[in-house]
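Take a look at this one chain, the form predicted alone, written out in structure tokens.
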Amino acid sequence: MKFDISKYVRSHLLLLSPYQSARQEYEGNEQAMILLDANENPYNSEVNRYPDPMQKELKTRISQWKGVDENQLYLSNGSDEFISQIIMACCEPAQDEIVILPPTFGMYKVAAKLHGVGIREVPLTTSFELDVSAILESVTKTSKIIFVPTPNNPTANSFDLNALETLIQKFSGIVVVDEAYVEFSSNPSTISWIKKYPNLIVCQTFSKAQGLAGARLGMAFAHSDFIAFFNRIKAPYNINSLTINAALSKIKQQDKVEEQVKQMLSERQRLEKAFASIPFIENCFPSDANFILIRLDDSNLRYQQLIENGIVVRNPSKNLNCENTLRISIGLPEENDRLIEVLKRLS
């Protein structure tokens, strides 16, 4: 069945003529070129020239790594940029809405508000699972995108893949599966699903397991028509040369990344065991990510006590069903030692 992208995106953007960057004007010419077209500084350095606007070399490497076609891959200045971009591209301001599943990643709501787009909230169950029936009963014809982060932030659990697939099958709009923490998860990625579900977009990032949070590089995997559309509306040089080079280098270091992930998962298990022996920690929720959500007697008190001892964690207690919780990232072994030591002597 032919994919009709016009069902999903704002109609006037389909008519947009993209900005043609200087680098694209001689694309495919193999001879050495004297570059006098882009008003750059001609004196060579690592970054005196504009980067490849389509990031061809990097996309080739990523597509080989992830097992997708290059035309199914889009790169963004961090996943935050793509979250904002897809809302802008698919939702009419003051008319359409996104659907979020609290407690969830806060950037979805922020981006929707920035673009004047409505927000429909359908809570997870009390055990932080997808309530597929409630989601499908709540959506309307103006519900354009459902954002599903798995593993979820801030709860750290992965969602049931059968429930997720049912949601994708039955929702008439776009489902964005945000896999920022997928390298830590016991669940496989859903990237392979884009072959059979054209309304699915999968996001991943270099910021977490890959260790390039400062470089700001997000990846989106989707039907090729979606990718072509996003390439038309993006900024000409949305990924800088330093980020491109850092990512190319990191892709070659996956053995090191896997070893670091293994170490963090071992440390996560050690922290979970330690938390079980601390009286004021009432619950340590199951984690499938590189962080742990715990429920305590008084999250504000414990947060401040940790700050006073030089340890910064996250207090997500304002999130739905997250009262008196702290979200704790997995640190280096010596940092985790210090955390355990401090928690054990707090009163």
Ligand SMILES: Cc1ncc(COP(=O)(O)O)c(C=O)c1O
Contents of the next structure:
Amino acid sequence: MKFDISKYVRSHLLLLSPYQSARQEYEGNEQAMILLDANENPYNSEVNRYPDPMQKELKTRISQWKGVDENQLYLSNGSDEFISQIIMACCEPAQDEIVILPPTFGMYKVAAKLHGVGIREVPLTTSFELDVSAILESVTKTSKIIFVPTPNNPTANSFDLNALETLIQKFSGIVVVDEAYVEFSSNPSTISWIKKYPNLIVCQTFSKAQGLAGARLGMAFAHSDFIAFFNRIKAPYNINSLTINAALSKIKQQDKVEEQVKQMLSERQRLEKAFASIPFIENCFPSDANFILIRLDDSNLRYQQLIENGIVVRNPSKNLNCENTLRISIGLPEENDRLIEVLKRLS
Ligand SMILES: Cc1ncc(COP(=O)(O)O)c(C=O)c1O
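Take the protein just shown as the form predicted alone and give its structure as the form predicted in complex with the ligand.
Every chain and every other molecule in the complex is listed next, the one we just looked at coming first.
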């Protein structure tokens, strides 16, 4: 596929010579070599050596699992890091902007501000759907990236895939489809679309269904030229050995992950049913993720009451069209029991 990356990324970064570790020049022979190149402590422990800068073994496993080529995959310190990296890589400070679709995941705005990049907000419709024509009418030449989390956070719904595809086809910049909750969704992943659309980057994470939030590992899937570019601008050893090992063993345990996802989805159904019988809960928005957004009589009051009962939820009420809402993660069955019991008592 013909693709000109210079259209998308900041020109000075195209000229950057990446940091080279000497070890990269002797790939594959590390076991047989005496390693005196990186000023490490030579006494063996699990982590006395620097990790593989290109995470080859892990990328091989992930690419088999996800059905992509290894050169279409980039790994980051959680998706949060990638969100920041792509803004830094593609947007000129004080000149370019990103496009976000509120109510949306809060990190896009934070990362744009961190890099001195503008933010254009195009609201979702009142039923939390993509407004493709409003987005396309609103964007300008300086709109470099649109962030689309699906399933969306905090609303928990997935977006219509036809609408999403139209957006990717018609927008001349990059569309980042953030699939942090895809394992819980009834929609398929859009990863296979990267073969058709070089302006599409799909993000997934080990933090949600995969159960490795503490390890910090994000995956970005894109055209191989994008991936090669990200590999050139990344910190040399950005994924640590402990995380690499945790992810390798997690990939082998997908049966267990699927079982846990099934359990969470059935708990989600149980919570939705229970919420319907609580008088001060006015609406329980349809969820395609491992959390539920509810609208109630007074979110600040109910949030505080839950805290007093030892339960922490999220109050996203300051987000556009989220007045008097709470966002509740699906917990363990006994935690959900306790939540239901407390809510019933409050009513
Ligand atoms: C939509 C979305 N994207 C990304 C993230 C962050 O993922 P990570 O833990 O991989 O940084 C979150 C976390 O809440 C999220 O909701």
